[in-house]
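In the form predicted alone, a lone chain appears below as structure tokens.
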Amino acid sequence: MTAPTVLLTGGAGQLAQAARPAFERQGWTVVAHDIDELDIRDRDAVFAALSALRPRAVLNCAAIRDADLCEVDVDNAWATNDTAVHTLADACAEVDAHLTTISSDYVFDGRHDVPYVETDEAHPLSVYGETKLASEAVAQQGFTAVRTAWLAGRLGANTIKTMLRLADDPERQMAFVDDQRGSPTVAEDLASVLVRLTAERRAGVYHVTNSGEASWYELACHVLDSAGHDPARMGRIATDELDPPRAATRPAYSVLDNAALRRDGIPALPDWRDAVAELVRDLVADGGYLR
């Protein structure tokens, strides 16, 4: 029997690194193309290669991720984020292939004081949230769209991985806002479930994140804990105190109930704290916060 294929989108990032061992170990064979191979925004481009590979599946891990950046470089923004998923769904329909497009906790605005789930009205804050909430429309054709949140793995940058520089410099300063809560969330542990999403074409919105929820200096406190860094080396400071400011308004609180999760039988992803604690672990042993 022939192993079925899946076309990574995005493939130089930390998901899609991340994506790619989940997927292989469950069988199928990995095509993984970053923008230098495959610029989502061309459309030709696009059906030319799903009609070319026709894959069983599409994980798309293409984004502009950078929330402020999208405040200022608004028509690429719409472009990679919305326009390009849409595409996608289009290409994907015509060779038969389930498409997963990866969403985020800032389609929320934030006013929640409990976790949102997915059925939770959304009303983002920013262009980055807009266009992520406009791509989740794919989930109406019969596709998935997955929200994950405060996203850092093995392979890649991440605020993890920066966390851990700073803190090997003895004389350095440091403070993470802790007026912002959210889910953390580990790469390798998200990658897991989007295979079993995708293999079984579970079609809709998705919460995947760790359990638990944490504020950015409870966060960076943890990390520096895991690492063996004294945690009272940690400042913390308000979102409106940060200089420069914000281009982006983040919501101050999304974390996200992994609620359909539940309803559909698919165990919930460890403990942040645990996930968190292990991945840091890791990276300090192999110097992998360095690269």
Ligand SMILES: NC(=O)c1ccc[n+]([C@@H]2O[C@H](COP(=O)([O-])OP(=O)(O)OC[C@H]3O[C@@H](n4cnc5c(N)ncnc54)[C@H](OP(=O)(O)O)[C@@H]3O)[C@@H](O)[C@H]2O)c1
Given for the second form:
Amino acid sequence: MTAPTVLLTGGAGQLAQAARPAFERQGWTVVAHDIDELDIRDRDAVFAALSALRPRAVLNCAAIRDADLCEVDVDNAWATNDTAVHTLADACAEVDAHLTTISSDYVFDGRHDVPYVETDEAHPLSVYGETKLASEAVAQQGFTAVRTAWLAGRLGANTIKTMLRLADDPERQMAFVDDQRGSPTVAEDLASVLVRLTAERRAGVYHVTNSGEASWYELACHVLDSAGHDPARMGRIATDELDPPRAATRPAYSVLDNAALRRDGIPALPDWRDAVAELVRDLVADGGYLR
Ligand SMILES: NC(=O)c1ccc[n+]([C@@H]2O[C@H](COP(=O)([O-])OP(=O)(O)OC[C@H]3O[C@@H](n4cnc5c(N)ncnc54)[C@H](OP(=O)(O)O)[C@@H]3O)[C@@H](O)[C@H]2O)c1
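Compare with the form predicted alone: the form predicted in complex with the ligand:
Next comes the full complex, this chain leading.
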């Protein structure tokens, strides 16, 4: 039997780089395209690529993921994070490929003080959150929309790498906010579940994060500690003390309960503390945080 093919869009991003080996381990052939090879906003190019490749599945990792940028580049945010996802869905339907697309905890307004389940009402506070919520409508076409959060992997850019670089300078003042709580998630852990959801063509909206919750300050302390730095060097501030203030409003609380995975009997991902400690050890061991 020939190996199934998956097309990864946004192929140079951190999640796509984690997804490639996860699919390959399960026997998939992976074709990864970033914007230079396939701009997902280009409807003709998307249809042509899928009709030439005829993949079994598409994992859409392409996005404008910078929420502050989305506030100023609003048209591009909608074109990339919403319209293009619907284009991918239409093209997938034509060739009977399954689409899995990635959404975000920023679809919620953060007024909860207990973790959000998939069926909780979404109410985004930012353009980024609005575009992601709109894109999730592809779940009603039989496709999969996965909400994840606070992502960091071994390859690509992320905040944990930034924390480690800052910590290298002993003179550096560091502070992260202690009044935003979420679900830190390691890209490689997320990728393993994405392969399963995609292979099994599980339609609907899924929350997929590492277990547990943290503030950015707590995450930063754990990153320093895991790297052998003194966590007491980390300062804590409130969101309204950020200078300059961020353009996009973040939810104060966006912890995701992975209820749909539980319902489907899919094992929970490890606690974020263990996953992040392992990630940090790897990033320090091979200098990956400097790249
Ligand atoms: N990172 C997080 O904390 C986080 C949290 C929740 C959800 N997510 C979602 O998870 C997914 C993967 O995120 P990530 O962290 O891997 O992001 P990433 O590293 O920024 O990767 C996204 C990739 O998509 C590319 N891209 C942008 N516009 C494109 C277009 N029109 N056509 C094709 N490719 C395009 C980007 O290129 P450029 O770099 O040149 O723009 C980048 O290489 C995204 O949907 C993101 O919104 C991320």
